[in-house]
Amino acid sequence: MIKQDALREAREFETAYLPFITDEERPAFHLTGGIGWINDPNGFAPYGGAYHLFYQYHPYANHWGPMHWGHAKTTDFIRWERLPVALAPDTKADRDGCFSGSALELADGRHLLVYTGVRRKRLKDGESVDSQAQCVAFGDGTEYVKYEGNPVLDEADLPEGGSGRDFRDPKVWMEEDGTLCMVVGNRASDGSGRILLYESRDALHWSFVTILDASENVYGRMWECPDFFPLGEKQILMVSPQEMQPMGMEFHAGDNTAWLIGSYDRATRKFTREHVQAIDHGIDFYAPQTLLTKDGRRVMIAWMQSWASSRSVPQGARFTGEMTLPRELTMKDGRILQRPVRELEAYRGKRVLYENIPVEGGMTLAGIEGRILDMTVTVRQAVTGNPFRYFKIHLAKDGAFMTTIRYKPETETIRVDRSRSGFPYDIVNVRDFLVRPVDGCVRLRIILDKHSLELFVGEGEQAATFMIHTPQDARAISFESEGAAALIDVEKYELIIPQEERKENNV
């Protein structure tokens, strides 16, 4: 049955309920959906003068459910205006949900959003399964009105072996010539992964191009969230991988998120893969999108959760589901580095900077705890004596909670623990990756706001995200040496989120 009437019962349901989550319980500046239940970011992209993000939404439950998309716009990336409830399941292709998407400012002036609208079926043999086919809507920035003609593609307009129960997830872009391409997430006759590309004229009738790459069971099976954009002198195609097999320490088992790296010839409309790199080596990040800001930048934002571990609400939380900080995306030897965006400077306060301060055992340092700040911490092995088998920082800590990074010179290794941040299941807590030394040092810039922490290694050559939930007056910080010891350089920011913006948006 079609709730003809559910974009405005939600819309009224977020009046009647956002003013009961308040500001202490929310993060203070990562974007939420302010009460219920977020996933995936769609529609990130440029927009009358502002930045609009619209996010995969239940505003009834703090949990998964019928999918809405919520929305949110910005000028900064950091202090978030909330604006209503953009789509509702309410018509015939999209009644049981409007799934991810992207969006587009068309020359016009109109707002156009690309979403997979699913609509569930009952098989012969009682089994109940998906049908996924691409909608649009259009609209002025708040309000948007569905095309009547939905859905624009279905499992029509699949190559052959396309599965229609798996066909998602549609970025679009606007070549300069005026053409409106879009990439598809879909299952092959082979049960994996592969990227379709679709023209258009219009926005609403699309032909089928080319399928511009394909997992073939190597990297996961269905590729979700799919990207494609240029990026210093290569071209990448971004894919969220489900079901992977684990790949050294690059690739970890289940959920992914993947870098493809190649070049791209826009008149054959073939891409050339050339290698393959991981976005992100924590435990709470998925289906990154991104867009190019008005002064040439590409900036990537992601849901800050993992399919694993997002049934793990922490009791009495009333909101699930944040995003990352934004991240500016860089190319730099063949490889993408990643470093929060630039603007999240003019938020800093009090500095607090220690230079050449010897670790021998376990420190802490005046002036450096909290859990609202941006701090940078450089590791190396002190002048004279043995090496350090491993250096230690203890975050968020008290005398019950704590969640450690830890660095292992030997084996050139991260590890970042959160098993004593506050979740009370039995879940990841634990993850280890590669980095790169560079002249015996390394760089940890650490991005903390109440529920999460945000890694960033050397010039952004790994990242790593955790959503942590240890109670908020665990502020303390402290430094660890084993076996022999470190030299460090720590330089700490508070981070200063005006109170009147946060309460005038929402956030």
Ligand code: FRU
Second form
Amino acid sequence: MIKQDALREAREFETAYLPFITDEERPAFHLTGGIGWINDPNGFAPYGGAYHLFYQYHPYANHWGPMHWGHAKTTDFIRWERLPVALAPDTKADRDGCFSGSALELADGRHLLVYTGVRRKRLKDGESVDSQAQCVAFGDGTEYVKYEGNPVLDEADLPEGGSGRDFRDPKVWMEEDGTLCMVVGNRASDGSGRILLYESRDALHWSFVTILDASENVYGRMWECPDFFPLGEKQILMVSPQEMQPMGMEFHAGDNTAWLIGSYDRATRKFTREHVQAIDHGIDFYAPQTLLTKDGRRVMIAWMQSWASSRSVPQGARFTGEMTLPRELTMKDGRILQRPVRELEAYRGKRVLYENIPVEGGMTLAGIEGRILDMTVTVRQAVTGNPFRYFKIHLAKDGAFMTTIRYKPETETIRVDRSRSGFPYDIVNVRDFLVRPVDGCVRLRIILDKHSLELFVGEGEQAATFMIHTPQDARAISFESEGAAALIDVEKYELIIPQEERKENNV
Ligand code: FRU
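In place of the form predicted alone, the structure of the form predicted together with beta-D-fructofuranose (FRU) is requested.
Everything in the complex follows now, all chains and molecules, and the chain you saw is the first one.
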């Protein structure tokens, strides 16, 4: 059944209930949905002087459901203005969901949205199957009108063996000559994922160009949410693989995110993969998307949650799901580095600095505590004496709770353990990953914002993202070394993000 008034209903629902959710409940500078459930970021792109971000949205409950597109915009990636719901599943082409997609400002000023329209049917044997096809809508930054001829790409446009059940998440961009390009995820007949390239002149008529790359059941099976962009001298195909098997410490089982780093010959449309890098070593990072800022920075944002733990939200929560802090990507020695957008620094308040502090056993430092902060800890071996075996930072801590970052020099690994971080179920809580100390030093930049921990190692060679549901009064931070003393520098800034404007702009 097509629910034609689904958009109006969603907007009315937000108007009725959003005012009951206080700023206190929300993170200070990470984007949340209005109410209910969110997953992937969608349509992250500049439009009309701001950066717009849409997201997979089910306002009516704290779990996934018929997908709408929620909407927000920002000028600095830190403070967001909430906008009315942009899309609802209300036409023949998308009656069971408006799945992930992307956006672009067209030359004539229209805001193009490209998304996956889902129709679900039940087969004779009871199996429920999706039919996924690409749809477009045009708008002005607030109101969007779906194209009557949707879908613009469906099963008939797939190359040999492609499955119309798994054909989703289009990402569009415009080449310098005005050609519109789209990458989209698809499943091949052997069940593996691959990324298809299509081109168009008008966003309505698309033709298949090539298969850019395929998982061949090595890097997972289906590849979701592709993005394709140049970075430095390289070309990056970014994907979110499902059903992966673990690979060393680089990839864990299940959903992952990966950068396929290579080169691209635009004349022949040939992408050549050279190597693969995991994007984030934490638990809560999926479906990233990027945009290019006006000053030429490649900025990435992701859903700060994982499908595997998405049911583990505290009871009574009015909303679930957050976006990561947007991150700037750069290339160095063939690897991609990521760091928090520089705009965050404008919100730094009081600074507390300690240098060359020996840590032996456990200790705290005056002024080092809190749940909304930007802190960099540099750790190294003491000049004399034995090397330490472990160095640990305990965060979001009180008598009952704590989240621990542990560095082990012998194996050059970091372990983050959030098993005492307020989750109501016994889910995966620990991740280990490799780091590369520089001159025996490891630098850990830690961003806390009430319900999350984002860790950036070194210059951003590794990142690890975790949700924590620890009560907000667990604010202590302590340091600990085992085996012998470690030497640390600590630079901590509180972050002060004014909330008033956001409130005024709440829909
Ligand atoms: C990724 C994903 C996408 C899909 C969307 C549905 O998290 O599965 O492939 O478009 O979520 O909400």
